[in-house]
Amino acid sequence: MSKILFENRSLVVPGDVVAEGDRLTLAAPFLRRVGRSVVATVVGLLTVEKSNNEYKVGLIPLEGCYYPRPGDVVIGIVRDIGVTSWLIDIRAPLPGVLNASDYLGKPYSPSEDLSKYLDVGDVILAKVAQFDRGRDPLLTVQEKGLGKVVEGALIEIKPSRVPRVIGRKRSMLSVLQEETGCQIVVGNNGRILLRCPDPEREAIAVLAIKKIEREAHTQGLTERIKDFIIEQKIKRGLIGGSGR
């Protein structure tokens, strides 16, 4: 028999015993088993799903730096140019590596100057292709929508807050995009790209995202963010007082 000791979306801290029993599936690396107990290792929000007689227990961390995983979408900044690759700042302990052959989609001649394609300070949207902790993360841009970022505003939040900005089934991200009219790309590494119709809506989007970052541990956040954006639009004269 298994027992969950905290309610779904409860705030837990390192050392909290969140569940006991054998019929438990752990869905996050921030939980560990100690005998028949499951213990939290970071500050975060507990997630609990029940299927038949088994529980799936996860933990959304609220602190910590970004650790790459294959398949993650990241927003990186070019920090150095090598002979055949670029070193990319992805806010991780190790820099990302983007090979010239991957970026160009063809074999690359080292005699060319890579800076004519990507220079220091340029922003890219990429995916983590490989990372085994034994070497720098390998990045790829060989998928639709990836590559050099040529427009938009960039902001940063704590990587641990990314799940809250996206929301369950992308609910929070949908509210942000629908209410601000901005196109928003959220990198797993805590960088967020905003493409907004005007500076006012961009400012509202930034304020809303920063509010999510500050209040990530609270309940009912999605509705509060929606109300906050509407209030900001009324204040700035983007909509009437009725909220339309």
Partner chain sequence: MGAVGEKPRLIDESGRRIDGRRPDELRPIEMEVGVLKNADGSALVKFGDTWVLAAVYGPREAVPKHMTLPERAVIRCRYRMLSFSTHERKSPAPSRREVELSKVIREALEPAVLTELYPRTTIDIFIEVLNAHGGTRTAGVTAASLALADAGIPMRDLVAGVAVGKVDGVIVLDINEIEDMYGEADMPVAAMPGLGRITLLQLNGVLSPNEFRTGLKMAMEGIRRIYEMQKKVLRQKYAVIEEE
The other form holds:
Amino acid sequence: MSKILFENRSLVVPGDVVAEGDRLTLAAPFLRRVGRSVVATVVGLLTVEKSNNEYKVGLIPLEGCYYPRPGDVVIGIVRDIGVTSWLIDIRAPLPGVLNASDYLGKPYSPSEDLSKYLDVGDVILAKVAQFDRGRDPLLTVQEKGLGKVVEGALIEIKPSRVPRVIGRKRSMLSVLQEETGCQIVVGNNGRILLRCPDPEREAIAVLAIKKIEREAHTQGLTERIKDFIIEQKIKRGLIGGSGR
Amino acid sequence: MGAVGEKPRLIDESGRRIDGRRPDELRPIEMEVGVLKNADGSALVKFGDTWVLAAVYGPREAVPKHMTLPERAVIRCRYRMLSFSTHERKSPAPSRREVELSKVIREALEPAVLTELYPRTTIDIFIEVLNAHGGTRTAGVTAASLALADAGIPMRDLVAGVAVGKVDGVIVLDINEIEDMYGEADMPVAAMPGLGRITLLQLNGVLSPNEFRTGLKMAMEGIRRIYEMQKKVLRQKYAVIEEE
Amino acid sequence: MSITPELPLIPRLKANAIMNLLARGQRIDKRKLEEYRDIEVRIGYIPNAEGSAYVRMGNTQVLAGVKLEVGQPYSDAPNEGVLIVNAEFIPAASPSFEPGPPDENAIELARVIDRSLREPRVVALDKLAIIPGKKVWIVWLDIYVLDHDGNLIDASMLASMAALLSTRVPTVAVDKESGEVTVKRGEFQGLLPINRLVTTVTVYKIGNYLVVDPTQEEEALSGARLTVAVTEEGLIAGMQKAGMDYLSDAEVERAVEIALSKAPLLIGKIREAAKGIRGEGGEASNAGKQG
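Now the other one: the form predicted together with its partner chain, given that the block above is the form predicted alone.
Okay, now the whole complex, with that chain kicking things off.
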């Protein structure tokens, strides 16, 4: 009935007909049905899973902006202060909104100057609480671990490469953290926060993350990253410093 | 076509064109994506001596904010010729031709972009003609479509374009500047080949209904070939890294 | 910068009604899909213009006028006159038109009409040199849309063609010594030499239907259109696809067929209106004996 025209993990581009047939489950919106065909709409990696005689076809984009979804963890930068809220740059096409009542966790007096809590340029770790297209994405920090970030290094990668940095069942992130000894928080918006024991390990972690970003579309990446970090540690005379 | 009377012979005894091509032959075409660091997507496309650079930003926040649409992203498109891209200096002020072509090119790309995925945002497309030697608008559409794909903006299909013409009574593919200047007709066409949709069609000149049909068919065949090149270059961007 | 426009808001009830009728081959004003509204052409409408025409197509009204001036030829065509086409959508014509320089829609319309006149050499520019290489006639064709109820290109083209047919070339005095040319306004040496008549037929795609001459409401529901310029000999003299949607091969093919079949009607309207000026049948090619 159904035919898959590309192998699992193939690179596809817009206009590629990736499958034909009816017994297919699609991961929208990056795949579209045109008649009996399934067409890719972005440059990405095709994922094909087969279960019970039915294919599940997905497409992981390799490029593209960050577009918020409720539940996403994002690292934001305060860009404007309003009377009752902050406007947060979350690298999305629409600005994040953080209400003062959410951040303070209590009622506040509108006469208060919000900049004494969060000022322009401050970094926050937040969650997307609501985003329904009609309004700008609403952020919350009312969960453990969220809030103002006061220490660490911040780097940016393409948001489309975030799933690779985290890896399947967080495998890649575990390798990164174990091998470098850094504490790493990955925002869905492609901002990554690093808290490392020393500058050498931080440098290695940054190089490793950039390597993942560059090679996101390749296979066997987790192993290569592990080897890369060990190589770097030997080179820098750190060997034996973390878990190995 | 002036009264200057210097019209060269456009088709020789053996049926070859002024630059040695056969009637249905494209100029040598080169394409490259990701040529700019800052743009979200970019492409450089060369059809012989016609060189066009396209850059895409977005979807991003609209400035000013009221210039958005509630159900879809707004596309803003500018086609421009650099001042030294032509024989006589082109004034940098926007000409009526550039105003019209910006619209025609935007409307050639609108049917392809899945703008409904990004309400209240803007997608900016900048097309800069670096060197003009005929067929700049269709090279521009081809480059812009690549830049959109490179930016990870979902599209129904890639858009490719080429101009056909009538020179010394012969219908020819991908006319150059001399054929455009002295020929009888110039017909730029752009389409989404995978879906069989024509998104740009202009005719500047006089054709019989039969000549028109022949020309359109020739254009669609040329577009097919350009489309395959587009797909190849998009894949190549990732193949290069894999080999490293 | 060309920006995705905000489309006029048509109540869904109305849109559905229009679409339902189209499915049955009808229009809200009882017309068939390939039927034009009533067309009125008044030629020589503006006394002070060298040529002019008023065109009413349903509720769409357009005024086109021609002024002739003496000027310099282009360097690549030193022995030819110059044709310059401009269009303005005046603010009175629609609540959506703003005062100011022509926007992309007006520029596109003017350029489509310009090409449709230029390519089939409608105006015999080669007969418009006064002193070859130095002084030639500049033909200013200006189009003003007075009231917008759809199909502006066809109405403007009709007005332009009719205005050119009505254009009289003023008498000039040439100073042999200085080479200076003086125009004697109000005195005429003959009609503007015209080689052939051209019209445009714009075919609009609404849903999956192809119609001609839509009202503004119908136009708001149209995703794409194809303007086809057709000469009196039945040749295609220009084309322009516009709109945010696409056309399939088959739709383009069909649109061209429709254009070729409707063009004689529009050419007939111009010919009829020009009868009084250009003689019986308005034969363009016989007109304008002038050197």
